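Below you'll find only one chain, the form predicted alone, shown as structure tokens.
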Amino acid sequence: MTELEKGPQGRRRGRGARERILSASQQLFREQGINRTGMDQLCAAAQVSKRTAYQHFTGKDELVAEYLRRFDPSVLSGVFDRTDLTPRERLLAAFDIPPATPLCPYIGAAVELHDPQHPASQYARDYKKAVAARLADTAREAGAAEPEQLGEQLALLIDGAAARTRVLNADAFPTAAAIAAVLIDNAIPASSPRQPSDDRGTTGSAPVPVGGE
């Protein structure tokens, strides 16, 4: 085996190389951004040669797309699949985001790429639509009169709070959650059945990360 078939630390390429490259991309893209991360740095972090990297990915664009595709395929399962919460509580739990959570990778990628035709931009659009759809489904469970509208409103609040938290370096999610509670209560007819635990909001629920975010 030649030196070109080994990584910078002499590690042999193999089935683990692709995962190491993706793992390095998840760390570096989130910490310093896509545009500031070059293939040389990625290869060094993954301990693979550039030749090996290009055997797994045709280029950085394909790597970015795969990085996003694999990021959160379950679409906030930590929120929407919880059986210990009522539908209303699950909607509010989507705002229970630790302030130190990095900016949503889908938002970050869309801002950096400036190309709506880029495969990663398509993944970002698909993911954001999926989040709104899950919110709408949960709103429908909660008895909302117009669940699709409420889902879009809550999705907008989540993304806005994520961006504002990052820009101001101050937690914007409590304010967003308070606005969300008003929207949810206004959207659910008074005749809809509500469980006593609905009045607790998110008190006592464990923080859950946004896909990404």
Second form
2 protein chains.
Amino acid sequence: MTELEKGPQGRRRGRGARERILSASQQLFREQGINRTGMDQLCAAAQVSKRTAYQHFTGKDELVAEYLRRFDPSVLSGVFDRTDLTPRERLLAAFDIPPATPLCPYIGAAVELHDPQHPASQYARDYKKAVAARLADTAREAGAAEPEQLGEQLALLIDGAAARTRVLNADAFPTAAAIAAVLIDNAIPASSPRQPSDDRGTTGSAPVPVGGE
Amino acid sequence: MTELEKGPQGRRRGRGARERILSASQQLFREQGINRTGMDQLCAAAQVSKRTAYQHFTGKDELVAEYLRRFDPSVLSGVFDRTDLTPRERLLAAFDIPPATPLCPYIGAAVELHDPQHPASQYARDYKKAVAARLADTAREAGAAEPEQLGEQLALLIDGAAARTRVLNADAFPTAAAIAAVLIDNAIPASSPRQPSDDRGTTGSAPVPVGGE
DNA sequence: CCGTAAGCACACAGAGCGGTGTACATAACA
DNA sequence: TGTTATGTACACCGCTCTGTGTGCTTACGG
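How about the form predicted together with another copy of the chain, since we already have the form predicted alone?
So here's everything in the complex, that chain up top.
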């Protein structure tokens, strides 16, 4: 609120229409789903005219893809960079998600759009692969015997917890965390939890994927 | 094809419109999703006039709920009754699903409908709970230390594999099966895989739930 | 033989959807 | 001052969706 909020008809009312549109997307798409959120409602929530919205995005599809791309997952970005935790603790921290998370939006988008070729679906795939890769990197760092396998397994647990939470309307992440603990204990040869600040670079998977296969 | 198939305008053309409608639902809802399948298309596929459809079902919502209710999951009904397998093998067999399974329709319905109060969503919850209960029963039968916990964990693995398969467009059930094997080995105190035909009754969870909370 | 039940064909209503066209208003910059 | 970029307000198009209304056809049963 520095120089923004010019007036009822001012040129820019809150630093760019784009941001407001994407911000409204974050809320509405997650609360109501993608298909059930019309462009009219979304523009109204963003306080942006529909005409403007279609000058920033060629269509709803592009908007949905951007929405997913802009989604900054608290889990991913927050967990993997925490050098105060051991790799092993980092792996487990991936299951400590805040309870106010309705559903992994990537799964939701893939199911709702129902088209694997949709840009958003492609990004969802890329993202999920990236998460698994990051988990694998951390597993390797933790000294796991087969880090790729463990990463894939932990990723599956996260997705399972997300899906089950949605269907049952009850938090399933504690169960997933319990399984994760077992898997990690089995995979790491009962030794070598590396020091926290000893971060030899991860093998180098990007924090966020860009292209679509 | 005994006395059915009367003619182009015969009174009954395949033993009841209801069956044909539900049969077409099984196919279309799974292939295309619920929201993307209109009643027009569905009625055309079922060779039933729209008017007739709405005399059998008060609306699409009821039809969707019936569709889920009639869904006979090959996994559930097939696996738990196989007395030729040990309980432990039965638990693992739950992950041997045929590769031609697009997505667990219960998850799909819960995500697509996006309303926990929808009859179909409620049934999906009940069904998922029933599966977990059956798994827990089998785990108990197999001599697991904490069967309820193991049942919930295996159920989470199944859901995770289903969700991940959908998002990644690649079969994730082998990974889930690998995890399941680890969990089962850890939970069963390295003894007592009961004889195949020794079926003392399971604790008694219904094969399919009926009411919705 | 006639009534009734079941179904069909078809048009239509009402709403919501994604997306566009048009005319106008404001602010920055030349 | 005038131009241009950006945005608004609002009507509108074509489409699809769920759901009905209406009248006709067929088969069965008393």
